[in-house]
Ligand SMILES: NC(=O)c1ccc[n+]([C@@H]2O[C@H](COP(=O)([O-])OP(=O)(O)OC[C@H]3O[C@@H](n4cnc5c(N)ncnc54)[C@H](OP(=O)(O)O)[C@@H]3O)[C@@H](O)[C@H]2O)c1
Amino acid sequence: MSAGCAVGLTLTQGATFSVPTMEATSTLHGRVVLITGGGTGIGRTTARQFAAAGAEVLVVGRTAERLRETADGHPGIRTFAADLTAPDAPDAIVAAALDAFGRVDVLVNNAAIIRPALLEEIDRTTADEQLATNLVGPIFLTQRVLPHLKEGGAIVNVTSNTPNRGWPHNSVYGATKVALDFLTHTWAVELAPRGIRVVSVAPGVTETPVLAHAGFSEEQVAERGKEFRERIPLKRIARPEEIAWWIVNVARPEAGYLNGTVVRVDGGLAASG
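Output structure of the single chain, in the form predicted alone:
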C-alpha cells in the first residue's frame, strides 16, 4: 500500500468510506483557530503551538497588552481584546475572526477564572463571575461560531477536575468544569452528523498565573504547589507546553475519530484516588 493513499473500508452492508492517511492530513496549514483566554498560561502557549504548526490564530482575552505579548514574534497570531462575559462579546469575537481570516475551523474554549472559597464563604457576585466566564461564555461563543464551522471542524473545551471527587474550596469552579465536560459529551452527539468533533482536554495542576490572578500571594501559590506535588503520582506540576500539545493535537485532522471524550492530562492525579 503506497503512502498517502486513502484506505478503503467496506462495511457489512456494502457502504464504503475512506480514511485519510497520515501524509494526507499531517498539517494545520490554512486552518483558522480561535482561542479564548489567550493572554497567559495555557492559552498563550497553545496559540503559539498552533501558529508554529502553520495555523492562523486569533487569541481573545480581556487585556490587550497580554494578547500583544502572546502574538509578539508570531506573525500567524492576531489579537482581539474582549470580555467573554459581555452579552455582545460572542458576536464581536466571531466577527473579528471572520474579518481577519474569513473562516473558523477550530474553537478552543480556554478562558476561565478560579476564585477559591468554602461553601459558607461563597460570594454571589464572584460565583456569577465564574459561571459567566467558565460556562455561560463558552456556551454562547460556541453557538455563534457554529454556523461557520464546516465538516472537519473541531471544538476543544479546556476543563479540569473529574466529577467523582470533591475539591474543597473550589465547588463553583469545579462545577463549571464538570458542566463543560457534560457539554462536550452532549455537543459531540449533536454535532457529529455535521462532521464537527467536540473534545475536552482536562489539565491537571499546571504552571500558570491563575492563582496569582485570583489574588494569592507568591508564598500561598508556592504552598499550594507543594501540596499538589505530594498528591500527583509524577510528583511534579505540568508545564503549559505539555497541555498545549494535547489541545493542538486533538484538533488535528489526524485525530478525526476522537470525539465526545475527555482527555485527562494530569500526571495520574485522577487515577490516584
Given for the second form:
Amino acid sequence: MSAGCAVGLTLTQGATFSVPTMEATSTLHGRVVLITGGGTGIGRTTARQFAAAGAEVLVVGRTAERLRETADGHPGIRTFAADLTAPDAPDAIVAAALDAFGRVDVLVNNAAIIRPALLEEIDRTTADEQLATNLVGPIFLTQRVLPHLKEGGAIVNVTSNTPNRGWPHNSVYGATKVALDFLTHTWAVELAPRGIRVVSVAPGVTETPVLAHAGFSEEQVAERGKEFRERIPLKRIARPEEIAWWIVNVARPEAGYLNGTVVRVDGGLAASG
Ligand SMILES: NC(=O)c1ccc[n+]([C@@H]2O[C@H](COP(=O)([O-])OP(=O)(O)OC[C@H]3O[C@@H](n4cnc5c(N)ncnc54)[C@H](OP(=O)(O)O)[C@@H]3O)[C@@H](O)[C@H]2O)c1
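Having seen the form predicted alone, the form predicted in complex with the ligand:
Below, the chain from earlier opens the complete complex, with every other chain and molecule after it.
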C-alpha cells in the first residue's frame, strides 16, 4: 500500500470510518527509539515495527549476533550489545543512542528474564538476576535517559499478565513485573509536568523464545502452550506482532492522553479469572 493511503471500512449504510495505515500516520518519522531486549521475541518485532513507521531505533541486548539478525535488512535499526545489569550499562547505552542518532524520544524497557521456582527452591543468584534485569536495570536506564527526553517523549515498560491472585513458581518474576507497573504509575505522575508519558504494555502469553531462554525443553514449552490455549478465551497464543503493535502505538503522539496506565493485551485471559 502506498504512503498516504487509508483503508475505508463501511460501518453502517453511508458511514465510512478510515483506518490510517502505518505509512499514512508517519508521526514516528525521525523519532529515536531505544529498545532493550531487541535481539529476540517481542523486542525484535517492536524494533522492526518502529523502523517500518519511520523511526530510528537502537536495539540493546547481551548477544551481538541476535541484535544483528534484528537489524538485518532494516536500515533504521542500529545495535548495541550490553548487559543491562552492569552498573555502567545505562550510561553506555544512552551514550550509544546519542552517538548514533543525537537524541532519544522513546524508551522501551522490554528486556526481562523468567526463572520459575517455588519459594523453597529460589536461590539468591537467580533472584538477584531477575531483580537486576527486570527491575533495577529499567530504573537506572530510565533515569539516565530522562535528561534527554523532551516534551512529547514516552517511556513504555513491558510488564506481564500477572494474575490478581497467586502465581505459583513465578513469585519473583511476577513481583518484578507488578513493581514495574507501579513504577509506571508513579513515574507517570512525576513526569507529566514535563510532558513525558509513561505507560505499561502487559503482554499475555506470546509466542517467543522466553521459555526456551528460561531452560524449558521443547516438550515443556509445547505442554505449557496447550494448557494456555485451553484457558485463554481467544483460544490462541499471541503473535509478537500483536504485542508490538500496542508498544509502537502507545508511543505515538496521537496516544498523548494515555498515561500512567497498564494496557493489557492478553486475549481475555485476565478477564476469565
Ligand atoms: N512471551 C511471553 O509470553 C510474555 C508474556 C508476558 C510478558 N512478556 C514480557 O515481554 C518482554 C519480552 O519478552 P520475550 O517474550 O520477547 O522474551 P525473550 O525473547 O526472551 O526476550 C528477552 C530479551 O531480553 C534480553 N535480555 C535478557 N537479559 C538481558 C540483560 N541483562 N541485558 C540486556 N538484554 C537482556 C534477551 O537477549 P540476550 O539474552 O541476548 O541478552 C532477549 O532478547 C519481557 O519483558 C517479558 O517479561 C512476555
